[in-house]
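Take a look at this single chain in structure tokens; it is the form predicted on its own.
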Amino acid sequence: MNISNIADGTYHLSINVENILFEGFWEIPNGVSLNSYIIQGEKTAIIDGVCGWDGVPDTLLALIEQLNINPETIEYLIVNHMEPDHSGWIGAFKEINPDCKIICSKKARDLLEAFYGMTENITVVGDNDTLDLGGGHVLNFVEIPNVHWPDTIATFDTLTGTLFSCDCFGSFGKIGSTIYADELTPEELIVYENDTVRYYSNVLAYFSPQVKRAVTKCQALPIIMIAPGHGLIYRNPSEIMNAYSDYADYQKGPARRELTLIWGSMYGMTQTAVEYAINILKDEDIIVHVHQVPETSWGTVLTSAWTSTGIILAMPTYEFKMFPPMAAMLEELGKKKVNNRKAFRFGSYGWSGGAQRDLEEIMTRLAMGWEFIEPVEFVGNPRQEDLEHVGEQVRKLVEEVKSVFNS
């Protein structure tokens, strides 16, 4: 648990959570922080309460008590959005303080009733609505819908210049020795930036157009500090806003000067060609990520694919169709809109092909817009000429990716 005074009358409360699947789906190797904020003017407000992942609010109440705040004196609950990792404590809190007023968006009001049966003491806010807490703390609300829930708002304290951005500008990764991104060592920053891309690609990627609009909207505010619902606080707000703008652009491509090789093999025949391709890539001046499916989690593969301009797919045919783990992975990449990549596919088959047909169907149905160079398929184990053909196509793809950044 962590409590920090981050600005005038403003406190950051957080816990770290690990050994869970975020949203019941995404692996988080480095955990995640759940952040809540308290603002004390003449009146007190709490923004995005945190609790144990099971919804038990004991941790939040313990943090509030450490600040010597009586929960019954908190006048406002500001719900930036209703996802249960932020709202799961509200029912228990309202039992302690039934007169507390809830501030939220119109869509969040509807979800409050659906989730928790709450219909009273709710004030709906939208763009440019304000809440005066006294002592100079005037909160301005900003609608940023579908980042990543449709009810999402951000809260801006005009006194301290702090934007409480909910899931926008967030990250995976536990909070350690510091709560500020600018205090990370260079080594820590590399790990944290990867956790941020992982968070974005796993949780927000589908909503990249909405994220882009939210970034533009927030950039118009005189922000001094960004305090998200997950991850570290940014005292250089342009750093994370620019990063999120870039991440959103990766949806349509090009992304970074990187290449991801995703592969699966049943009996080692496709794997033989994969190993040959990896040796070819070692001599190329490009960042390469290699992931085997189904052994590697979807979240890890998605993180690499999101930042890669080039994708290599290697898989066999299985029962007249694509190797099922690869088909499932491609479905997820398509649903997350990893679009307009430069790509190459190779793989083996036995009595019949079919993987290529499935690949083309997925690409068409999900409108992914990948530009493929000619595939390489081989019967059974690859012969030397098959391997050399794979090598030629790998080099060709690398050159196509590089050309994007050399033009």
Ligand SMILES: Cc1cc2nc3c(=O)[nH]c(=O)nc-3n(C[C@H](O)[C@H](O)[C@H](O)COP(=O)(O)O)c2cc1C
Given for the second form:
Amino acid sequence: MNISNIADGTYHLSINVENILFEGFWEIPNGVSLNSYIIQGEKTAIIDGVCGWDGVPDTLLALIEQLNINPETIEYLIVNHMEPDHSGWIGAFKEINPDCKIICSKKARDLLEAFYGMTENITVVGDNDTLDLGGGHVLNFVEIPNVHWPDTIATFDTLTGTLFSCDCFGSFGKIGSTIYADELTPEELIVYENDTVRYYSNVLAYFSPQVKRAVTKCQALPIIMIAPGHGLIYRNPSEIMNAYSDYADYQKGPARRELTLIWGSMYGMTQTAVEYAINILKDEDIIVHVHQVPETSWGTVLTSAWTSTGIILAMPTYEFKMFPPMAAMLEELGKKKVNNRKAFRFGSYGWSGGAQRDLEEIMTRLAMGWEFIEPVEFVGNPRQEDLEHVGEQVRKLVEEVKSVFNS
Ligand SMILES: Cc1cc2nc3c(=O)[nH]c(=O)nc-3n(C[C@H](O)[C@H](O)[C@H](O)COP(=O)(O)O)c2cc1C
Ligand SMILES: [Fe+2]
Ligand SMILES: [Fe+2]
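Please give the other form, namely the form predicted in complex with this ligand, since only the form predicted on its own has been shown so far.
Then the entire complex follows, led off by the chain already shown.
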């Protein structure tokens, strides 16, 4: 639990959540924070009331009480987005404060009825609408649809220059000793930025064109500070806006000068060649991520693939198709539109093969646009010449990835 005064009459209230799967399936090794904000002008508004993942609203109510605010005096509840990580608390809050006016988008109004049966005391807002809380706090609403739900808006306080951006510009990672990204140590920043890419690639990636539009829209505002619904606050807003713009661009490639090797093996035959490939990659001047499937979670693989321009896939044939965990992973990458990567595949088979054909079918069906160099397939255990052939192709792929950044 954390409360901080972040600007004139503006409070950040947050809780950390761990040991859950975000949205029911994304692993979050460093947890996630859920952030609420209170703005006090002559009238008081709360933005994105959050509650514990178990739906218990007591935590947020306790935080509000610590601010010596009587929840019954909160006049406005601004719902930037209806996903229950932000809205799960509204029902309980309405019981305490039935007169509270809900401010939300048109799409969110429909969801309020669908999720919680609420139809009363709702004001629909969109671009160019304002809410004057008094004391100079005039709030502007900014529609940022499909980041990542259709209902999403951001709220901009013109007095403090704070953009309450909800899921946009969010990050995984618990909030620790600081609430500001600019106060992280260089080591903490590396971990945190990885959590931000993880959040982006797992939660928002599919909607990259819409995120890009949202970023451009926000860049036109005189923002001093970005206060997202998850993660740290940015007092240098252009940094996270530029980072998000880059993340959105990675969808259609090229991404960074990085390579991800995803591999799976039943009895170690493909693995022998994987180990050979890893040894070759050690001598190359390029960032390499290596992930085994199904041992590694989808979220982790997706995070690496999102920032990688090159992908190596290694898997055997299984029942005339590719090793199923690899197929599942590729389907997920395809659905998130991890497109236009430079790629190489190798793997073992016993009699008929089939993994390669399956791979081609997935790539075509999901229109992923990966540019593959010649694959290497071998029967059973790889011979020395198979290993050397894998090595040659690995080096060739690395050169192709590097050439993207040399031109
Ligand atoms: C359950 C199972 C199903 C398999 N199906 C096929 C197949 O349909 N066609 C084929 O060529 N090999 C098939 N194989 C053989 C493997 O592809 C072969 O043994 C390969 O060397 C395994 O590589 P790995 O040790 O990296 O898992 C199958 C193996 C297993 C265990
Ligand atoms: Fe969301
Ligand atoms: Fe969220």
